[in-house]
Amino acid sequence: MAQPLPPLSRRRLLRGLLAAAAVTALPSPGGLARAAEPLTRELPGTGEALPRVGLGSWITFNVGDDPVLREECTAVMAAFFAAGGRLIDSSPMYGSSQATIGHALERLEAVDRVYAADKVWTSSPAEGPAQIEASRQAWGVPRFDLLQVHNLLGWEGHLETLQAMKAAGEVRHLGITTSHGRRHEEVERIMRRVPLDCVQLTYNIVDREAESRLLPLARERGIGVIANRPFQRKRLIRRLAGKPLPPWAAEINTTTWAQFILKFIISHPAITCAIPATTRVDHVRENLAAAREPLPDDAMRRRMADHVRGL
C-alpha cells in the first residue's frame, strides 16, 4: 500500500501543478490584447522599442534542476510574456538562471518573444567568446539581443569582442553594467569614450546617485539605461510594508508600493527599462501593470521621493 506523501512533498506537488496550469494558460502570440501592452521606450538609436518593465533573474531563477521550481519560473515567464514583457536579463554569474530561462523559452515556444539580455563575466577576455557561446546555448536563442560586460570585469578586451560580434551580426546591441552605486566615475569615462547602446546600473526611489551625472550623460550620448535593483533586493519593499500608500498615489493608478517605486523609476526620461526579479506570477503581473499610463510628471516624482524619504 502506497504511503501518503509527507507534507512538504504535497506542498511542492501542489505548487508544481499550479505552475503548470499557469503555463498552459499562456495565450498564443496573436492572442495578446493590444490594449494591455505596456508602455515602451526606444533603446536610443536602435529603433528597438522595449517595454519599460523587464524581468531580472539574479537569485530568483537559480533553481538548479528542481522540476517544481523550474516550472514555477516557467509560469513567471509565461505571465511576463502574457502581460507584454520582452526583456529578460541574466548572467553566467547567476548560477543556473540561464538554463532555467532556456528551459522556459523552450517550454513556452517563446524564443521569438524575448529580448535576450545577458552578460560576459570573466577576467580573461580570451575566455569571453566561449563563455558567451555557452550562455547562448543555455538560453537556446540564435543570438543575444544585448550583451553587457558584467560589472566592468575585463571591460576593454570584452568590449572589443562585443564590437566585433556586433559588426558580424552575432549580437544586436552591447553595453556595460554596474550595481550598488559602484564605480560610477569609471562608467562615466567609458560612456564618454566608447560607443555603447546601453548601460545597466542601480537606480530606484532612494538610490539616486545616477541622477547627478550618468543619467544626463546617457541622454546626451544616446545610450539606453537599464535600472537594476529597483527594490534593493526586497529591502525597500520590506521597509515600506505595512505603511499605507499616500491617497494621491491613485492619481497615477498605483495600488501597491512596488508599482509606486517602478513608476518613479521608469518615468525618468533616461531610463529605458527596469528589471525587477520575482518568483511569483502575481508579482510579475503587478510589476508589468506599473508600465501603464499615467506616469508621474516631474512634480509628482519629487513628491513621491519626498514621501518615501520621510517614512
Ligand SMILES: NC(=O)c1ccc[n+]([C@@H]2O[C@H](COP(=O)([O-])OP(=O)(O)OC[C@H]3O[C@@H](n4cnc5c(N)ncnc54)[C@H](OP(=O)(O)O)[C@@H]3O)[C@@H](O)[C@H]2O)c1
Contents of the next structure:
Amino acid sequence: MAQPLPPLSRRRLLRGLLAAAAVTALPSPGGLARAAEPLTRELPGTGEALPRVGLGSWITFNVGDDPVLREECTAVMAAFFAAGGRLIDSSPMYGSSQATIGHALERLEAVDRVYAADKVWTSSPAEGPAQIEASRQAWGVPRFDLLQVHNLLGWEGHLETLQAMKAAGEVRHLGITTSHGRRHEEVERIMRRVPLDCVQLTYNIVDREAESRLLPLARERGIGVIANRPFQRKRLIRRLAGKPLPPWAAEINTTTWAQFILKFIISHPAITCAIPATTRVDHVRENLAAAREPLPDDAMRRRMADHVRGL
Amino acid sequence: MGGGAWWSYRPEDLLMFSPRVYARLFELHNQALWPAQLLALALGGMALVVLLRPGPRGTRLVAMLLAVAWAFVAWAFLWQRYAPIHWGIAYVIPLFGLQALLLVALGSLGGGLRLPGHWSVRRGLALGLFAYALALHPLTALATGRGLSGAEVIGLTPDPLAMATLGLAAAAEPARRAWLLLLIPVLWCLLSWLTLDTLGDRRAWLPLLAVIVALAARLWPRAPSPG
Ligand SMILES: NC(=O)c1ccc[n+]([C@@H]2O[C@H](COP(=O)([O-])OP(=O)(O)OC[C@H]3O[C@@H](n4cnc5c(N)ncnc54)[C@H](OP(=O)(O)O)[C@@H]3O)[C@@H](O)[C@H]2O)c1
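Alright, leaving the form predicted on its own aside, put up the form predicted in complex with the named molecule.
Below is the entire complex, every chain and molecule, led by the chain shown above.
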C-alpha cells in the first residue's frame, strides 16, 4: 500500500541539495576538496577561526513566510555552507530575516555548522534579554556565538547584559556595530574602554575611513572586525559593472568585480571577515571563492584602490 | 534605525525588503483570498452607484463599508502579510483601526456625512478618484509586468482603499468631518509613494497624485448651491 511520504524525506532531499551544492562547489577535476575550503582568520584571542567571507541578511532574507522565497534563501544558505561558509549575520531589525535563517538551519540541519552572529537592537537595556531570547528562538540555536549591540543603540546597558551572559556561557563572543562610517569616535571610545571580541563596521574599497584609526586600534587591542556593506548594498557593483577588470586582477585570481572588492577587504590585516548579503546561489559561491589564495599584498591593495578611484 | 543622525539616512537605507518580496505580498494575498476580489469589486461598484445618487442612508452605508474595509485590511494585509517584513507597519495598524472608527463615528453619528447631489468640480474629482481606485488601480499591476495575480483590489489592499476613502472625504460635508477623514488616507498615500519610489516602482506617483487630487477637490471653491 502506498504510504504518505514521511517528513524526513523532504529533509533528506534538502540534505541532498546541500551535498549537491558541495559537489558543484568543488574546484575543477584535479583540484582537491580542501582547495574549496575558504581561508580563515582567528577572531582574536578566542581560538575561533572564521572563514574570511560570511553572509549578511539585511533585505535579502526578509521574505516573510513566503514559501517560494524561503526555499530560495535555503538554497543560498545550502550553497554557503557547502562552500565552507559559517558566519551568518542578522538582527531583530531585519524583519523576518532571523526566522528565514532559522527555517533554513532546521531544513539543512546546520545548527552545528553555523557561527550565529546576531544583534540586540532596542534603546531600552531592560528589554534586551527578552529580545535576545526571541531572536534565539527565531534562529533555533541553543545560544548565539556572537551578539552585537546594533548601531550602538543603548550600548552601555546592553554591553553589561552581554558581559553577564558571556560569563554565564549564554553567548560566546560580544561586540558592537556601526555602518556607513557613522559615529566612529564613539566606537573608538568604546573599543578603548570595554573588552570586546568584535566590532562590525563598513569597510570596502571606497569606504575606507576605518583605516585611519579603528582598524589599527582593533589590531592593537586584539578585537576582531567584521566588514559590512562590502558592496555598498550593490551600488558599488553597479558603478563598476560594464567596466573591464584590469588585466593584473588575474594575479590575485579574480574574475569579477565582486571578488576584486572582497579580496581587497579581507586582505586588510585587521579584518576578520566580510559579510556580503545575497539572494543568489551563484553569487554566494562567487563570494566564498574570494576567500582563497592569492590575496593581494600591500602594494597590490594600493594599486586596486587607486584603480577603482580612477574609474 | 538606532544611532546616527536621522538626516544621514537615505530612504533606501530604511527600505527593508526587495521589490520582488513586495510584489509577492500581493500575489500571495490574492491567492489566499480568491474569490473575495469579486465580492470586494461588487461592493465597491455598489458604493460608487450610491455615491452617484447620494442620500443620507446611502452615504452612511458607504462609510460603513469603508470602515469594515479599513479594519479588514489592517488585519488581513497589514498585520498578517506586511508587518512580518516591515516592523514599522506595527505602528500603522492602529491608525487603520482609528480610521475605521472615524468612518463609523463621523459617518453615522449626529447627522453623519452629506454628499452634494449636484455636479461640481469637487464632486467630479472626488467621484473620479473613487472610480479610479475601484476600477483602474487594480489594472496598473499589468504595467509592472506582475500580471493581474498581483493586482491591488479595493477593500483588500491599502492603496486603492485609501484612494477611495480620499474620494469620499474630498466631496463630503461637513468640512470638519471630511478633513478628519482625509488625514490617515493622506498619510498612507504619502508613505506608499515613498515606498514605491524607493522600490523603483513606476507607479509610485499614483498615490501622490491621489492626494493632490483629493486636496484640490477639497480646497476647490464651493459652487453656489442652486436655488
Ligand atoms: N549597522 C549594522 O549592523 C549593519 C549595517 C549594514 C549592514 N549590516 C550587515 O552587513 C551585511 C552586508 O551589507 P548589505 O547587505 O547592506 O550590503 P552588501 O552586502 O554590500 O550588498 C548586498 C547586495 O550585493 C549584491 N551581491 C552580493 N553578492 C554579489 C555578487 N557576487 N555579485 C553581484 N552582486 C552581489 C546582492 O544582490 P543579489 O541578491 O543579486 O546577489 C545584494 O543586493 C548586511 O546584510 C547585514 O547583515 C549591518
